[in-house]
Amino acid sequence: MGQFVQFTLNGLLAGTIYALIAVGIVSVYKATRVVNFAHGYMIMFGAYFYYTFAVLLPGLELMPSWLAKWEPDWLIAARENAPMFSPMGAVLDWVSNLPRIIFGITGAVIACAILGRMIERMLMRPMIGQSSFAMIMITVGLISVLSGAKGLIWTADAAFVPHIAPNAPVRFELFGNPVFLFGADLANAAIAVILFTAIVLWVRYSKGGVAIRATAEDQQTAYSMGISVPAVFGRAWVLAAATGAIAGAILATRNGVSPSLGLFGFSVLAIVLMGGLDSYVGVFIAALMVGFLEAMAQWQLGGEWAEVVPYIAVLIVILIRPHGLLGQKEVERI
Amino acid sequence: MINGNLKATYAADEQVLNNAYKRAFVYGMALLCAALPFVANDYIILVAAQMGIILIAVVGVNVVIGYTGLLSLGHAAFIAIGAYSIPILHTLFASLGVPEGIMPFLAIPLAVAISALVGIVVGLPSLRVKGLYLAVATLSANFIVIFLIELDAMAPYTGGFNGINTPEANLLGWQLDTQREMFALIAALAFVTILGVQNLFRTRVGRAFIAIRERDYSAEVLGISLLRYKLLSFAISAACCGLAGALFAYFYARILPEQFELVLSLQLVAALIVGGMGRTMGPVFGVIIVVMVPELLKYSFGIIAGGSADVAALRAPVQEIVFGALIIIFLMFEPLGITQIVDRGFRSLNRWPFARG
């Protein structure tokens, strides 16, 4: 029972993970009607942009030395007074690393957004009024142009990441169970359930959300009420590549930068196809589904079972629900 | 269009090679590759016997995307499917007393069929979803066939993932132990699919086919059974894949799981796009750009880097990106492939020198 309920809670931090990248995927489909199944490759890349701007450019000479460690006087007071191996020193290593973390986070957002930006002004803005299958093909062939991209560019593997948050174990009891987890998963499931929610409220009220949603609906409609398409298709493409870069933070920090981020994109993707391609909520459902299930697998079959728990988990689900848990059925006419 | 193309009875409408032109390219083509086991030499061999493998593969991978117009990513499974079933049919065989010289005749036939199963299970998804959730689905039986391939629990059998070694073709006491001899079986085996999958879109089946890629539900009132159809598609798709699978694992001395992965699958699918989806000859010319690309690659970073590790160490990540930006410059500036492009020369030469275009 104590394993159950502490694997369960892993699942569910990981599941929380799976929805901060799924909405990216939402998001483009909400908007422009293309499954990008290169949204792994953009994660990865978010990775790696964070990797640049929280390693490789402060331990570059010309940069400020605060900005690879900040030690302030009272930083290095408060670490001698500090007991080894105590929450304590945890938070503080962390807020040695905070100017890097923030230059990280700040320059993926803003790299991976450009990059989504660029993908939608060069590869989809041409193909509006093309059909869908061109358009989600050109993201197919997105996934080797990225991929190789990658290789040219970064050619160290398996990289150390700063957490995002300081990595304090965590104690607590749950049922009277104990139980262990790290704080930098608790800090990244909030990151992401915050921006998830974020991101769903903007789409439900504010004036691009339902510019969004407007379009999401009928093109042409929206057209002709004054919403410009094209500057809505690039800010859901936008707000894919920003969270993404989030998302790769993340990952990053969990499972090290490597060039195997990009396949993460398609269990995600099976777990949208899962919740309901439209649907925030569903998508929400199926990822702490899938995160749980993962873990279980992990607990029970062994680690590389939990691999392939997203893709059997998906074609069950469709097999019974076409359109997902929670996706609205399309309506075809002849 | 090709004018002057007359028919004068109802037989010579209905042959599979209706036009001189055809005819010409295919018995052009046989030649060629009749006399080319006898004067090319090792290299071109090994890369034209690549192509015929791939081209079986996407000839099939043609019947569902480009035919049927149904989305696959995953038809990479069914190679690996159709290869991993030769070293194992080989054991069973030998342990019951088989004759090693008619194996391969047993072994590719049952390969092939269990391919066509796999692939009957894996299209079954197609009856309920479309488009998107069948690539999905699709995708997620590759990764699913890779996983089961790499299995600790399958490793007796499949090697798990340091591969399995895969023993070489006997017809009948020739033993096909060069890849000289392998070619001549592989163009063989290549000429017989691509005219059977051309002769099958003369029939009811292929116009079935055809028609449910138009609009599935039209068909469907129009009395086309979607269930037997889509299944029949991605069996007749699958099974190809198989037979490539097969002449995979005869061609090479070994087989890794990681060979089938999704790379390949985007492989099948780049080089239909760039050959033109639903055309006989799309796979051809499709196959030909995929396989030569990173041979000419090969051949430039040679003459680049000289020796250096350095350059060549580029050579990987280029190719990817060279694949990639093949599917999406095609997909935006050629979406029906070189075949048009083609067919577009051929016009004007057919009109020269009145109207051009």
Second form
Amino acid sequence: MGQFVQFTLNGLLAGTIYALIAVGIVSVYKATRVVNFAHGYMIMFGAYFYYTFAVLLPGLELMPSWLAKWEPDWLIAARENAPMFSPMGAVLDWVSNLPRIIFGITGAVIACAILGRMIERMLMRPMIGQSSFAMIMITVGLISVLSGAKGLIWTADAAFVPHIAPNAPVRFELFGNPVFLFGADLANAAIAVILFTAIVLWVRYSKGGVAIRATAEDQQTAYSMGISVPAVFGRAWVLAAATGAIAGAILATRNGVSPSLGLFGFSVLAIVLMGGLDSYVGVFIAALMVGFLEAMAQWQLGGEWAEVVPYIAVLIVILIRPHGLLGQKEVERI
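Okay, that's the form predicted in complex with its partner chain, but what's the structure of the form predicted on its own?
FYI, this one's just the chain on its own, none of its partners or other molecules.
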């Protein structure tokens, strides 16, 4: 029972990160009816942007020394008195890195938002009115463009970045079973859930969100009602890129910065299909289900099965409900 609880929590925490990645795909689809196959590589760029602003730039001589390592006298004294490998020591180490973490997250979000805006303005906006298939193929070609651009800007070597939150070990009991987690994983999951909830509420209640939903229903009608469809497209791409930057930074703290981060987009795309391309709630449920199934497969069958079993579940769901768990069913009358 103890291992079941431990693996279940690990799977649910991973599922929240999948949901944060998926929110970008759903946002673009809801606004444009286009599936962005290149979203994983935008996440990869977010991770490399975080690496650039949190590691590379603070290490330059022209940057202030406190940006790379903030060590006021009170912090140095507290670290000397803290027991080695203690939770307090982990928190103090995080505080020392806090300036470059903030600088890294801010820089990554802004840079990724600019990248998303450029992609929408230069590649997607000229295709307004064309078939969805043509726009989807542009996102497929964008995979090679982003992958090649990454190789020209950064090296392919994996690198590690500072955790967004203190990575102190957390031990507690749940249903009488001991559980061990890392503080950074809990913080990452909390960030993912908060951002996901905020985006859902924004799309549901704000004027910008209503414009996105109206554009998704009928672009011509949205135009006639005074909604700027190009502006809605741009807003959706910027939102997807900004959340992708945060997701990329989180993945970088977990797995290191490497080109393989781009492949996460294909994995999450299956989750989006399972939950429903136009349903935030359905995608969130599907992400938690896939995270749970991955954890159970790793526990019972081994790591090599962890990436296989969840996709079998995705295929089963799609066969039963082609539009996903909570996706809107489209009926075409002939």
